[in-house]
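For reference, the chain that follows is the form predicted on its own, supplied as structure tokens.
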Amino acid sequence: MTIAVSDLGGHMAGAVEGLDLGRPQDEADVRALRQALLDRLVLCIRGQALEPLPYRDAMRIFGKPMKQITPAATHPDCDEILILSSEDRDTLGDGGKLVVGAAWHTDDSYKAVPCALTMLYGVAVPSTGGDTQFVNMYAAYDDLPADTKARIAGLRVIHQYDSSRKGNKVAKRTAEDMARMPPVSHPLVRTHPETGRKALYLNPNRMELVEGLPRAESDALLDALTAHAIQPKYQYRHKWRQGDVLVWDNRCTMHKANADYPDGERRRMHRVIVQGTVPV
């Protein structure tokens, strides 16, 4: 088939309909999908009905799926799928409700090699609410004043799993897990390895400190850049439909989940992430 991408968010995000990810895709369509993602940053493939293993296998067209590191939330039939659910609880902590990704973030920045892309499949979607919001970090960087770009060029930020600056509760991890997740350093401005474009690389939920700056100055800079990046003009808000497969590029976006759906309604997503490279 010929891939047609319709506009979803003006400056970012597109939708593809009539494509069955459960079937093998020809090379031309795979190239078109990959290019559409590079161009749009967020790509929604509508109307899918996929069992776990075929879903994982379909995502190989975008990269190498990675094994999940959260055993309690890993799908029992596929260790590359993480289950995100309205029933999530902080099982190792206080047992309370956990809304994964409720604050602005980009996936895996607390790792030395973060994932490149994230795929989320809407298995059960509430009747209203539960949207996922995105921001275009290319545009946020491009619009910075020249003096700000000069100031932040070359700066690096310490990212860690349980940052003192985090905006939402994170799941408690075992001591062994935490030992495997030491703080890491990433550039504040990231160059996309495929497009060559520069983007702000922020994760308000994981950033701890700008290297070489006093705490107060670091906090002020990170807060100002975050406030700039999440302005409505850079945002796209995805309203889920049953069977949506949403793919986004963590190298040039941030996102957040909304838990504003009606009490008692179920939301279940299957997440796959694909291998990335060291941010530069």
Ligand code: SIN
Given for the second form:
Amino acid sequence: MTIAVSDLGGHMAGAVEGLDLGRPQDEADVRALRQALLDRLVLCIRGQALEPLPYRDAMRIFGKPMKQITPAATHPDCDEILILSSEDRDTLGDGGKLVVGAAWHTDDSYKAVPCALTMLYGVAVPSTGGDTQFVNMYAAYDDLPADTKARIAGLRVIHQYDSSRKGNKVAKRTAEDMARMPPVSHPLVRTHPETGRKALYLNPNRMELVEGLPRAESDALLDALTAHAIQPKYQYRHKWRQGDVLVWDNRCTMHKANADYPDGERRRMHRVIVQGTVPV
Ligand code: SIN
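Next up, the form predicted in complex with the named molecule, please; the one we just looked at was the form predicted on its own.
The complete assembly is shown below, putting the previous chain first.
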């Protein structure tokens, strides 16, 4: 089949219809899907009905699926699928409701080698609400004034799982897990390994401090860059349909979940992440 990508968000995001991810794809289609993702940053493949293992296998189109590290939320039939659900609770913490990803973030930046891409499969989507929002971090970088680009060139930021700056509750992890996740340093501006384009690399939920700056100056800079990046002109808001598989590139986007759907409605997503490289 020849992949046709329709526009979803104007400046970013596209949709593919009529593709069955449960069947093997030919090489030309794999190339087209990968290129569409590089061009559009967020790709929605509509109308899927996938069991866990075929879903995981289909995501090999885009990269190497990684094992999940949160046992309580890992799918019982597939180590590479994390379940994100309206029923999520902070089981190791206060037991309260947990909305994973409710603040702007890019996945995995608290790791030395963050995942490159994330896939989310809408297994159960609410009748209204529960959208996922994205921002285009290439565009946010491109539009910065020249003096800001010069000021931030070469700066590095400490990221950590439980950042003191985080905007939302994160799941409590065991002391063992925390010991495996020491703070890491990433560039504030990263160069995409495949497109060669520069993007702001922010994660308001995980960034702790700009290296070498006093706390107040670091906070002011990170707050200003975040406020710039999340302006509506850089955003795409995905309204879920049942069976959507959404794929996004964490190297040049941020995203956030919305838990604004009616009480009693279910939202269940199966999440896969694929291997990335050290940000440069
Ligand atoms: C995530 O942040 O990975 C999940 C986003 C969503 O549930 O919409």
